[in-house]
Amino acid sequence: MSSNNPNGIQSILVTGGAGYVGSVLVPELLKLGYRVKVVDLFWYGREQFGDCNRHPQLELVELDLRDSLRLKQELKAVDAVIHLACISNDPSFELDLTLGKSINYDAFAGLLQGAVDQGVRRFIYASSSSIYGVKEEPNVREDAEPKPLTDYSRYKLDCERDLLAHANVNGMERIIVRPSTVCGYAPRLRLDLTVNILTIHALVNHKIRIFGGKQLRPNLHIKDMARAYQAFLEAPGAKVDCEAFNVGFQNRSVEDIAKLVRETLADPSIELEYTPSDDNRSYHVNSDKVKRVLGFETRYTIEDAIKNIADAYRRDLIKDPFTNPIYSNIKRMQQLRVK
């Protein structure tokens, strides 16, 4: 089976493809007929893809992104790259700033040059809406001035700029994706993300601790995140080359998300406990551009994500949510003592 991609893209290399988003995205790409090569260190295991783990068009490559020579070899005969791999949130990044910089920024140059040298046709970079920092305006669009507050978001922005400024890309199309905070159940689940952690606290403890509460958070269901990457693979190059796209849906305050969890679980006994927070990141992201340019619209809600998590928990698919390091990037990194 081959893909019906209108751009002729058949083979995709997904960095970090065994992570949270990749564990949903990769099986969907296989269903669409793509050949998929996952490049990952597999900190969270190798069985994320269920029945697809033995799919004839899936190749799993254990490789450190910082090994640019070997990475270049793996890019041979690849049509498109979806670059998801990174130390993927502020606490994890700050656990080891040198490690974070080496993976999130320093390795990017080798990946980009390798893709150019091997004739990759399309490069899709997973940046972050956190590059906007604190914004007062009601709708943060792609042309808003970035004001990253952390090293994690600064290096995301630096990679964006390096991608667009590269002197000779050999005709490779470059797309920047700025996702909102992703939520919902996935085979490689993260419970260190706002909607997911508030939901699991409500289910296990019948109490939700709200840090701050007034900060606005843009949210995106993980199934819509996977659908968005599919749309970027299929989009006409003239519409997406050298463009940045916000991809998000519901902008809600942390307090509102907590109340939504309680309402969706239909359990008024769930207690809300407020705690001060020094996390001032707050922004209301506008995603009209991706709808206008590509016709992409989200299908899933925060409520769907809450129900997904609750269903998985009740089916005993989430083992020891507060003690198992597999659900938390920073805990897993500490356990593995990664360098």
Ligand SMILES: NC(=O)c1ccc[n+]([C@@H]2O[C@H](COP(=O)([O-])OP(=O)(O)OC[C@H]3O[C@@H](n4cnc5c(N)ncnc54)[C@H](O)[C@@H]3O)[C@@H](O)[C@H]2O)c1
Contents of the next structure:
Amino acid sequence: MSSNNPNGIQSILVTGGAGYVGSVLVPELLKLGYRVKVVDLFWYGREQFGDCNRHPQLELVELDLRDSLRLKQELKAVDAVIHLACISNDPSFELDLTLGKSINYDAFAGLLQGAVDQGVRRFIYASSSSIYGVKEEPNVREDAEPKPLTDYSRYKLDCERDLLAHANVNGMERIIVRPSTVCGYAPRLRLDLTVNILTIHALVNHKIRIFGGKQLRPNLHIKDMARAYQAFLEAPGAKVDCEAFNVGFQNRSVEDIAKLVRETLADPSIELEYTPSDDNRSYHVNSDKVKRVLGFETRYTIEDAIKNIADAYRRDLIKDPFTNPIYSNIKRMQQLRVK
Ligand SMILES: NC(=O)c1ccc[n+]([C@@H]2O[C@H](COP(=O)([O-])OP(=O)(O)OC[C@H]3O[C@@H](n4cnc5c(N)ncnc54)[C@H](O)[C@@H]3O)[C@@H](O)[C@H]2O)c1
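Please supply the coordinates for the form predicted together with this ligand, as a counterpart to the form predicted on its own shown previously.
Okay, now the whole complex, with that chain kicking things off.
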């Protein structure tokens, strides 16, 4: 089976494709007819693709991104790269700054050069809306001045800059995606993300502890995240090359999300407990550009994400949510003693 991609893209290498986003994205790409190669260290296992795990167009390659020589070999005959692999939140990055930098930043140069050398036609980089830091303005657009507050966000921004500054890219189109915090159920579930963690606390403990609460956070359903990557693969090069796109829609305060969880689960007994927080990252991300340029609109809501998680929990698909390290990046990395 082949894809109907208007740019002729057939073969995609997804770094970190066995993570939270990848576990939803990869099966979608396979359904669309793409050949998909997942390059990952499989910290969260390798069985997360369900029926697609034995798909004839899926190849799983256990490889550390930092091994640039082997990575270059794997990039042969690849049309597009979606670069997701990284240590993907502040606390797990801060576990070991040298390790974090080696994966999130140092390895990026080898990946990029390997892609250029092998004639990859499109490179899609998963950055983050956290590069904006705290912003007062009501609408943070792509041209807002980035002010990353943490090393994780700083290196995301550094990779963006290196991607755009890279000389002699051999015609490779480069796209920067700045997603909001993703939410909703996935076969490789993360319970260290705002909507997901608030929902699981409400379901298990009937109590939600809110740290701070007034900070605005943009959110994005995981199925829309996957749809957005599909749109970036299909978009005409002239519209997206060397462009950055915010992808995030429902900007809500943490307190509002907690209330929404209580309403959506229709359980007024869920208690909200407030704790002061010094994490005051707050930003209202504007995603008009991706709509204007690509016609991309979201289809799913935070309420959908809450319902998906509740449904999975009731079907016993989320086992030991608070003690199983598989749901928490920092706990899993500590368990594996990642080096
Ligand atoms: N999930 C979100 O809310 C969110 C929001 C904004 C941006 N992003 C970005 O999207 C991307 C995917 O996020 P996610 O939530 O799926 O992350 P995740 O932590 O679930 O997955 C990351 C994957 O990368 C792999 N990996 C880590 N280091 C590697 C290495 N050295 N070599 C090979 N594989 C390696 C891990 O095994 C894991 O499967 C990340 O770049 C993240 O920064 C995510």
